[in-house]
Structures are given as structure tokens and as C-alpha cells.
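Given as C-alpha cells, the chain that follows is alone and in the form predicted on its own.
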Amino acid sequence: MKIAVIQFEPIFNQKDKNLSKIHSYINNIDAQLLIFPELCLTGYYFLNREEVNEVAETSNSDFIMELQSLSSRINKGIVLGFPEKDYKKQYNSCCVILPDENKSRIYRKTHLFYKERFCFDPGDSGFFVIDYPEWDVNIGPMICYDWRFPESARTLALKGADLIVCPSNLVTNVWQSALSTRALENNVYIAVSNRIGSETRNGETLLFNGDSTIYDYKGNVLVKAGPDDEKVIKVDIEPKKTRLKSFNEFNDIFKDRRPDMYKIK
């Protein structure tokens, strides 16, 4: 199957303009699964919960319903970051919209980065994997800072993920080697969709560093964007090849695990 990662610069608090650009990408990219950045509907640098609440979407909002209708009509999957509200809770979320609406789900970011804690609640969706038989692929979402915790990718891999999708707004310079390792240690593809540009709020500027990348299941870079260019990167993947976890006749990276010895709490 062909997957595409879209790297662009969302405009803060300009939902209509961002959504127009998102729709244009969806309609014009030749790929089965399209992965957009974290919070690309609204921009990233919120200062407080009130700002989030003004622009957040519910799980059954017109925004989600329209994406679902589009996905089903053109037979493309869409992974896209947006602020979500659910009663008094607010989440940094991404929707995984698939042509079969019964398979579509929303993931809520587990690990909050920097000042996100003042704007969002910690995600409660847990890590999950969507089995999509039509494309013979198992898709596991995580968001940005989740990469920092090896348990995130390992949990998705143990649940059967062939492909981990990671919408991001990355501002550090240490993530690339780590995500290559996440792909290698779990024998999965990883697609990181990072944004570009900057946002300045209250005198502080966040600079997003692009370099969106798709890694193969050996940790190799299959295709990569630049640090500051608006770009679509695409590649064909073979999900079945991730499912054999052995690398010689004696060793299997999952069967050789000894959870009783790890003492993880």
C-alpha cells in the first residue's frame, strides 16, 4: 500500500484556512493513507484551556463527519491532529478516519509536552491498533512526545501494529535517532508527520523543525522531507513483512522477551 506524510505550516487559530488546505491535499494526493501533523487543524501553541475550548471539536462534530464522508467516498484513510473536547475534558487528539467508518477511531495523546498540561487533559484512549483488512494493514497511532517513551511504540507493536503513525509538532533535535530505533526494536514501519514554521505567543517562539520521515521496519529512512519546506513524501510499504519478528533461526524479538525480569511499574 502507498502512504503519504504531509508536512506544512498550519496557521494558528485559522481553522477554515487550515481545513481548506487539508482538503486540497486529501483530494489531490495519490495514496491510500494520508498522515497530517499534530493539531494541524488549529495550530499548536495554546496558552490556556479557554483558548482550546473555543476551537475544539467533539468526536461527532461536522468536522469529523465531513472527513468521514470524504474518506468513504474517495477510499482514502486520513490521520489528522486536532483539539478535542468531551464534556469538561479537552484532549490533544488525532482522528484515524478510514473508508469503513466502523474502523475509524480517535486517539488522545497520552504524554503531554511542555505547556500542553495547562491546556489539555492527559489522554484516556490508551494505545490501540486498527486492523484494516481491505489494505491488510494494522495501524497504531501515537502523537509527538509519545515517541519519547519506548513503552508507547512497544505497546502498539505488541498489539499487532505494522505501521505506527505519529502526527507531530516537534521542536527538539533528538527525536530522529530515537524513532529510527523505535522502528528497529519493534520491527514496524513508523511515519512521522511533523509541521514547519513557528508560532509566537506571549513573547515566546516555538520553532518547528520539519524533517518528516517514514522509516522502514529496520529503522532505515525510506523518505524524508527537509527542515522547512512544505512537502508531501510518499512511499509503498509492505505491512506483511513486519509480522515476522525473528532475525535468525533461534531469535525472535518478541518471543525472547522476559517481562517477568523487567520490573516495570
Given for the second form:
There are 2 protein chains.
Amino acid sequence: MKIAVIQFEPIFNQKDKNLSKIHSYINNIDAQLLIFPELCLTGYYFLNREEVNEVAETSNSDFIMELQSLSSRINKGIVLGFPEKDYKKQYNSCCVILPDENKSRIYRKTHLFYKERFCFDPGDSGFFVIDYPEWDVNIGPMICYDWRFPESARTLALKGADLIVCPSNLVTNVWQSALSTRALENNVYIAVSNRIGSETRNGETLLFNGDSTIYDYKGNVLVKAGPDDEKVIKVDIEPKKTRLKSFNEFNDIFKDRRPDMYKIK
Amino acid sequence: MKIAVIQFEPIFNQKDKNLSKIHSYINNIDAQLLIFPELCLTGYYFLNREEVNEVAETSNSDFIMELQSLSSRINKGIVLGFPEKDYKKQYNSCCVILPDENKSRIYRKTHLFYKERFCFDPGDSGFFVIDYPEWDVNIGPMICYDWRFPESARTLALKGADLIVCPSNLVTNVWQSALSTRALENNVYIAVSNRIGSETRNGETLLFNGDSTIYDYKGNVLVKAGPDDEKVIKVDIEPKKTRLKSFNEFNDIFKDRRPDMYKIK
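Which structure goes with the form predicted in complex with another copy of the chain, now that we have seen the form predicted on its own?
Every chain and every other molecule in the complex is listed next, the one we just looked at coming first.
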């Protein structure tokens, strides 16, 4: 199975331009699953709920329906971050659109970063995993700052994820070794799709650091983009290899767990 | 507060020789807390319960009592791995002996590695944290393979640890970046005391990789020993600095957690 991560610079509040670029990528990249950055439909740095509300999409909007048609027609999966609205609620979401539309779902970011709390509600989708038999893969999404909490990737892995997809708009570098650890400690692939460029609002500039990376299930970097280049990185993965959680005759990193000894509250 | 990690080569089944060396270190190192490797009283590679039983110590043995007296007399804390027996049970344990004997406790390794299952029972102490007001520090012990499970360090941090001490007999190198991540994701210091040398039993050799490291609460390496040198590494730490879990005006890595979204079973 071939996956691709698309690192680019979405333009703030220019949905049509961004969407046109996204469609072009989807049509031209030769891979089964395409992973785009967080909020790449609209750009990132909203200041309040009203700004988000003006550009947010519902789960049955034309934007989603068209991606679904395209996905089904060309048999490619699409993971892509966008602002979602649902009645009075607003979420920092990503769609996981798969050729079989019955499998497509939307993940709503669980852990909100920085000023996102003024724009979005905390996600209520929870961490879920989509099994996709055609490609023999189990896909689990998380978004950006979710990386900071080992429980995010752990929850996805315990629910069966082989591949964690992580659309991001990262503004630091500390995530890099941590996401390698998340891959290692769970024995899963992780694909981080980060954006590049910067956005300035009210005199504050956020610089997005690129370095999009696909890690193998031992935490090794398989392929990595640069810090500021528009780039597509691709790699073949073998999802089912992640399912063997033992690493010697006696140890299995899942069976060895002792949940009664763990405190999470 | 100054802490020291002692990296050395315990000699298998030579308790007197090892203990004499340990006492010499305790008397001569200028630090408040001394952290020795896993099972450094006896060496590591036991093959069965009977072998362990012959050399294991009880929690009120002379060995422990003498360390307690020494600790109280010279006002130094001692973390040290030893095989423990308690009636029919046997544990891969470490004592956390503090000058105030009411604070001293024994941690029993939660996650057993490789052939330890033929020698020890899974630890039943659970993860605990000792607050030590005299040094204004909260100390949480884990042992070696416990590193592999993010829940170990997480549990200690959520119980208030400022400093995680990790006596070890590590035989790989993959722990190094993972323990940096454990420090970062929990905002705690971590002191890994690994042994050096090798042990061969029944034709199988285990090579212990040294590289003992003290990490700060951002995951940076403060000081590190080499892969095969007998060495004491020391550093001053500021435990209370770990207690501020926020890193900007809006985010706090503990308050941002959403335990209802996490699966641990």
C-alpha cells in the first residue's frame, strides 16, 4: 500500500484556491491514501468563532460530497483538515474519506491548541479506527497537538490502528522525536502531514515548520520533507506487519501491559 | 538538589563484592540522591526462581537495614536494584531509601522483561511517588522495561513525580529517545541508571549498554555516561520547576488531558 503526505502552504481564507490545489494533488499523486495538513482547506489562524463560522463546512456539504465522489471514482483515500460546523458547534476536524463511502468518517480534534479554544469546541468524535479490508489496513486519525498526549496514539493503537494519520499545523520542533516514540511504543506507522508558511493575525505571526514525516513501526523515519518546501513524500507500507506486537519469544508490548496499575484520571 | 547516577558493572552472584563497591560509592559521592542500576546487588541474568531465592533479600534484611542506617547518618538517598523475596513471592525490586526512614519504600518492577518471568513475580507495589519535603522533591521509581509503556511514567507524573528514577539493565538502544519523550510529555526529570558489562548463562550473552542519562523536564540530555565506562554522572536539578505544566497562556499538558477519550484496557 502506498501512502503520500502532501506538505504545502494553504492560503488563509482562500478556500477556492486551496481546494483547487487539493483537487489537483488528489488527481495527480499516485498513491492509495493521501494525507493533507490540518485546516488546509482554509488556513489556520482564526481569531474567533464568527470567523470560523463563515467558512466552516458541514459533514454533508458539497465540499465533502465532491471529495467522496472523487475518492470513489479514482479509488484513493483522502485525509484532510477543515473547519467543521454542526448546528451551534464548531470543530477542528479532518475527514477520512475512503472509496467505500460507508467507511468514511470525520475526526474532531480532541486536544485544542493555543487560541483554538476561542474558535472551536473540543472534539466529541473520540479516537476511532477505520478498518479498510480492500487495502488490509486499519487507519486511525489524530490532529496536531493530539501528539502531545501519549494517550492519543495509544488509544488508536489499542483500537487496532496500523497507521496513524496526523494532519498538522505544527509550530515547534519538539514533536519530531516524540512522534518517533509514539510509533515505536505502539508498533504502528505514523504519517505526519505538516504545513509550511506563516500566518499573521493581529500582529502575531505563527510560523509552520514543515518537516512532514512518515515513521515506520519501529519509530524510524522512512521519508521526510524539508522545513519550508512544498513537497509530496510517498512510501510503501505493510500495515499488517504492525499487528505482531511481540519482539522476542516472551515479550509482547500489548500483552505485557498492566492496565490495573495505570492511572489516567 | 544534586543527584548522581552510578554506572558500573555488578559481578554476577558476588553480593559481598558488589555491596562493598556500592557502600564505597555511597560514602564518597557528593550528592543528595544516588541512583544505582537494576539488580546491581547480585547481577542480572538468573535462570530460574531457585537461583533468585538463594540470593534474594527481604525488605527487613540486614542489607536494607544497613543502607537505611547509612542513609540516615550521612543524609543521602539511595535508589538501588536488588532481588526481593516475600514469603513465596520474588520480585525484581528497587529500594528508595531516604534519610527519613518513614519515607523509604520498595518498588517492585511492574513489567517483566524476557526471561525474568521464570525468576520473578510481576510487581504488586504499583507505581508510587514519595514526597520528600526536606529536598522539596517528589520521587517516582520505575525499573528498566517499564520505560516501554508510556503509562508507567505517565502514572508517576500524574501522581506528582518531579523526578523519575529508573534503575536499569538495558540491552538495546531504543530506549534513549523514548525516555527523552517520557520526560517531555510529562514535564519531569528522568534519571536512568544503566549498568555496563555482560553476563553469559547457558551460552546466551546479554550485553548491557550503559549510556546512563539524566534528562531535564524538556527531554534534553543534561548529562550522559558512555556505553561501557564505569562512571558517576551528577547534576543539579530544580524539582519544583517540573510542577508548572503549562507552556503558554492557554495550554497545560495536564489540564488539557481528556481522560474520558482514552482507552487503556
